[in-house]
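A single chain comes next, written as structure tokens; it is the form predicted on its own.
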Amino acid sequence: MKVEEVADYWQKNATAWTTMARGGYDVCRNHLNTPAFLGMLPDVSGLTGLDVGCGEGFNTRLVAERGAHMTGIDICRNFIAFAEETEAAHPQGITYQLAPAGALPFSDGHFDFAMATMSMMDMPDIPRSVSEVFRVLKPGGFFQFSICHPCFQTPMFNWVRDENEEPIALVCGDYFHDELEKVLEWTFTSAPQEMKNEFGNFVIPTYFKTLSGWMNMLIDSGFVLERFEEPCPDAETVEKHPSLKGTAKVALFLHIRCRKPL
């Protein structure tokens, strides 16, 4: 699928995604992925950073609050519009730009660090995007990103549930692929039914790689692997947000930090 086709899917998803996420219904992001990502993030105060696939800018803003001078890019015009609207209302010095990750409009060595939160697996040419991130980083700069866990969020994916419909295990398979393209339909399970009825499901092209495929791609691009995290909610968080019960059984997300050598 071409970048323009992927962008068109996200154009159609953007209003629903932004409305529901800003309404607090992206529970995995708010109460698992983003806290873990920020906990793993090095000190970025005073650094120039690039958010690759920034969406409506939620995580871009959080990292800007830590003192980073942020730029966000996305292929979805509507997401950029939502992000710029928020920046205009609450200025943080963030610049947003419509651009594909596979052809970043920046000079070599432009940024101190780059980040991507739950966007890399949805890009149609992941190796090219990683190479572009490597190019625009300064020597010694880091790239930290989060993805669906390649070992468990596989093309075959079904929960095993007990008599109370609680998730107890996961059936996964059909693992060995290198950027298998698949269009998935889903929505935020915590959203009220009337909102689900109004917006319907998100329709999202995504790409499956093996764990070794991700690691070797980073190494082949020149990165040095530095740190990993598999977020797991604590018991208190699961009690407050029952929809996270499955994420306490199986690692559904993987966070990676790598660095461009000096």
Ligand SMILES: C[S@@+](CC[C@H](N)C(=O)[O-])C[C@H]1O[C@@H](n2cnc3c(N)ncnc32)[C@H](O)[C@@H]1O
The other form holds:
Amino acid sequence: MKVEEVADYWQKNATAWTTMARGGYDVCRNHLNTPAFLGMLPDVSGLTGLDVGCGEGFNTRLVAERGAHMTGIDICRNFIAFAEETEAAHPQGITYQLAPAGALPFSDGHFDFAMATMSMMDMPDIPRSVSEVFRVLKPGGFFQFSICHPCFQTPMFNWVRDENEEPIALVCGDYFHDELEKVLEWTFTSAPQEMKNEFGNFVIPTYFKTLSGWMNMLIDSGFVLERFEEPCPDAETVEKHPSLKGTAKVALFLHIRCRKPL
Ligand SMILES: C[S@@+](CC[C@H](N)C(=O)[O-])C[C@H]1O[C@@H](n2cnc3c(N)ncnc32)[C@H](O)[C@@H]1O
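Right, and the form predicted together with the ligand of this protein, after the form predicted on its own?
All chains and molecules follow, beginning with the one already shown.
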């Protein structure tokens, strides 16, 4: 699929996504991924950072709050508009730009660090996007990103449930693909039914790579692997947010930090 087609899908998802996420229904992001991502993030105070596939800017704003001078890019015009609206209402000095990760409109070595939260696996040109991130980083700069875990969020994905419909295990399969494209349909499970009815499912092109495919791609781009995290909620968090039960059984997400050598 061309990047422009992927952008069209996100244009259609953006209003529903922003409304539901801002309503607190992106439970995986709010109560699992973002806390883990920020927990792993080095001190960014005073650094110049790029958020790749920033969406409506939720995580860009949180990293700006930590003192980074942030730029967010995304291919979805509607997301950039939502992000810019928020920046206008509550200025944090964030600049947003409509741009594809595979052709970043920045000079070589422009940023101290780059981040990408749950966006890299949605890009049709992942290796080129990673090379572009490498190019725009200063020597010594880091790239931290989160993705669907390649070993557990495989093309075949079915929960095994107990008699109470609780997830207890996962059936994975069809793993050995490099950049298999699938258009997935899903929504935020904890959103109220009226909202789900109103907006319908998100329709999202996604690209599957193996774990070794991800690691070797980073290494081949010139990055040095530095740190990993597989977020797992504690019992109290699962109790408060039962939709996270499955994420305590297997690692559904993988966070990676790598660095451009000096
Ligand atoms: C799952 S959303 C994540 C958004 C945001 N980072 C967050 O954590 O809420 C994936 C994002 O990646 C963006 N995206 C997909 N392909 C892209 C590309 N080639 N270049 C830039 N952004 C892209 C989509 O428009 C969407 O905003």
